[in-house]
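This document opens with one chain alone, in structure tokens, the form predicted on its own.
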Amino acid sequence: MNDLDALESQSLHILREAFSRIEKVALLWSIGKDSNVVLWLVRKAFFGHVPFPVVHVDTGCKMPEMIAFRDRFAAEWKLPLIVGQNKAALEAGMGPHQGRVACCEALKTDGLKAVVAEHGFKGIIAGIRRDEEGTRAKERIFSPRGVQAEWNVRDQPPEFWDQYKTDVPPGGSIRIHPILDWTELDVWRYIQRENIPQVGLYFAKDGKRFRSLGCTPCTAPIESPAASVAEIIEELSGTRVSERSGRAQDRESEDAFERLRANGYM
């Protein structure tokens, strides 16, 4: 067993554990590389079948290529897709001009909370990784959330020897993070090995590509000649630039991302 085999095995175990122990589970699908890998792992864990809803929170600001990718593979893979949207906030004119953190909170966090409340989900599977951002490094694989989906970073259950606390807090829910221990390089190596489809924006065009995908107003490309998975892997092997360097909301204030996540952000 090599390192990718070991990561895959752990992730499959986590997904099966979540499905067997938590009532009403859903997968959060952002259309980015990480959630595409998690979706691939779900299909592998359950022999080509996705046995729970796949939720996409549409902010109305996603890049057209991401929506086209979502619609194509939702149809091809026969996904039980739920698209959630905070239409009231959009109709009221919410956007990054009102503050990027406020916009994320309204369109992403509140949009997700509404879907969870409407469908009564108790477990939300998300494709976050510890190496992506400092706040996410504080997470657990099975992470309890309060009644309002709030995250108490100072009260996280211990996780030793693949033993997880899967009890859902009263009135709350659990976030499940099956690739928390993966790195960005692991993700791309796995994408290469498994030939997992990805949004074309990740691959360089005219000397630029996106390293992290989000909403159009808040996501910028990086200078890069990497136009294939192999070239991305080579580039990442020597980079010292942060993965989320192109995400504007992270730079709004020093603790912006932690405040977002404490309130229920992905």
Given for the second form:
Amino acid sequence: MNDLDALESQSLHILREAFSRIEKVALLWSIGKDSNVVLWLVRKAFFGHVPFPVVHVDTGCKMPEMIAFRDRFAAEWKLPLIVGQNKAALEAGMGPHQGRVACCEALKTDGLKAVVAEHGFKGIIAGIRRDEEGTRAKERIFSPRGVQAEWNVRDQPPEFWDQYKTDVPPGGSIRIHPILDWTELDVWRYIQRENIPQVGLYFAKDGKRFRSLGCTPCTAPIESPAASVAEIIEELSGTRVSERSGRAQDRESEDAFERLRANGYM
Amino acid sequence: MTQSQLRIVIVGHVDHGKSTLVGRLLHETGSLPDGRVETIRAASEKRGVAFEWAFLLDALQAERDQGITIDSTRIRLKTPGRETVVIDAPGHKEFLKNMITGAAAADAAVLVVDAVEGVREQTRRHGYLLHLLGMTQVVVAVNKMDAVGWSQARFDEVSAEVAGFLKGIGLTATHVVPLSAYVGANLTARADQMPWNDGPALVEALASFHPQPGLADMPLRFPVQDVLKLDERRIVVGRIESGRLRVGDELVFWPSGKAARVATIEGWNQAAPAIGAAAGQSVGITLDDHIFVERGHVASHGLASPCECTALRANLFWLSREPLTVGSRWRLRLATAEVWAEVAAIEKVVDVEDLSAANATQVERNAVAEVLLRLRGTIAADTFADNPRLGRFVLVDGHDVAGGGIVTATDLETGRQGVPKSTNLFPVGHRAPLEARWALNGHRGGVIWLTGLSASGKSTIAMEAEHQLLRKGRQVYVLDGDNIRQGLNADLGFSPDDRAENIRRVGEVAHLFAQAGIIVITAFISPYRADRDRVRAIRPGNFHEVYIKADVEECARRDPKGLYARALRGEIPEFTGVSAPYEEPETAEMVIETLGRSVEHSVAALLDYIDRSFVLKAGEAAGVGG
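Please move on to the form predicted together with the partner chain, as the form predicted on its own is already shown.
Following is the full complex, with the preceding chain placed first.
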């Protein structure tokens, strides 16, 4: 087994554990490369099937290419897709002009909470990774959330020997992180190996590409000539610039991201 | 890039500089994104506090505010040759569960000790827990050498103190490295400040460590995670914890003891279906028979099965606020099995401060104890020493993991060893090339031909070698003289012609076994050189002649079957060494001199030869897909 085999095997084990142990699970699909990889791993874990709903929280300002990608593959792969949206906040005019953190909380966090409440999901599978950001580095693979989806970061349960916390106290839920131990480079190498389709925005046009995808107003492209998966891998192998450098909401204050996550952000 | 990662946990007493060490290591090895140090420096300035390397790791606001690590973190380190994951664990006693979370995931550990303070309470506790978690690769980092004036005398003092403590718990440090994380001395390169130190820098010391040892070479343990019903198929999914399995293998599921063969190894988006899989792989298989299988069952091969037990003796560390008391009940989870467990006895509680053991009626949070657990059902388990993956468990309190333990004994009064249901472990597919069999087995096949006088030790050595090779998951079989003569060669006597025919038949059979990919060990006197050479000639490259050497006087003295005594009395005609010749080998691949040597010594020498000669060469391992 090489390093990608080992990561894949761990992820399959986690996904099957979530499906076997938690009553109602759903996959959170942001259409970005990481959740696309998780979706692929789900199909691998269940031999071509997707045995639980795939949830997309639509903020109403996602890039059009992402929505087109979602609709194409939801049909092609026959995905049990659920699209959630915080319509009340959108109608009330929520947007980054009201503060980027407030906007993320309303459109993403609250949007997710509403879908979870409506369908009664006990487990939410999310494609976050330790190397993205410091608080994610400290995450658990099975990470409990309270009644308000809050993350008690100062008192996380022990997690060792692959014995995961799969029992949910009443009202709470569990976030499941199958690619927590992967890096950005691992994700692209796996995309290359498995030939996993990705949104075109990741590939350079006119010397710019997106390294991380989000909402149109808060996500900026980076200077890059990398126009193929191979070129992205080449670029990342040498880079010393952090992945979320194009994501504006992280930099509102030193602990902006931690506070977002503690309140239920992915 | 494709090598497996090495995961290293950094442990030690609070404030001895673990996070500083990791932060500085990230910087020195160029593993940080550009601008990260500057960002943290600016943020520190804004908050009016002095910059610390630990701020790079302590990502939580509460951690930066209090200057301590609360939860463990994992970061990739760019080290030459392979990728290293560094796990920074908290040293504060309050966060022991987080330290365990980090340490249990590591292949190796760095125990950080402050050169000024020396060994403190959490140094001992962490050291003890490393031992309990089965960690054998440990470096001691004597940190803050700048604060003791780079003094060799102080370093020697602290080293002796640490070594003495570690010895007491049965742990040996591979290296003891003096360094200063704050200054960045002796981390990636040897430090000018300590010319007296001729040991390696920390990164050099870490390079000598290896990822998890060969679980694939141990007996098969395949805990069932789930049985998926998809497209009319019933797919048994799970991760192979140790050993290997392949299509056609007969698997026995414990604790039911039901057996069935592997019909297929399922896959998706694969070029070709896999025919074999090994430890670490998450697989889905279908069986050729509709036996009842469910989550919690463990599949093994017929031989080398786990223990079916209803009671366990264990070393346990306790993390819950609620103490563990005699008579209390918890959910026990071992691999994928889950069962109620009652604490039948607390045999002793270990004081990690002075390692003394005391009798107690309860185990408090963060304490370590030896306990006896009685189970409300039967599960398949091993001792930790036999199989680390099936020899460890957690106890769950309500929704949370409350403690963890390693199994020290399974063969208690209520436990019984599983009974092999079949010894037919050698499926044959004639279209498969020999190399494919080798790749599946993880080793080459061939004939180890032991020759020597009666009572020289051939059978004893062969049987013990077979036992040990089987335990390592090798495909091995012994053809023994006495056994073959009772069956296949029952029509033959001991005349030179009959002896020649005896050896010819055995030689053919041995080579057939070798062609099936098996390591076959034969134990026959085979006294005539010409007979042995004929066997060699069948397939010279697969024939290894091993002379088990002991002179006639010594063999006659041992004489376990009383044959020499009878031969000397003339009761057995043509007895080799007495009334028939023995021709010593001239071209043996190996000579094992048994006179004055123990059986263990001879077996070890033979196993060493087999390991070297039967290892797959570059390229031969390919084809073990999953």
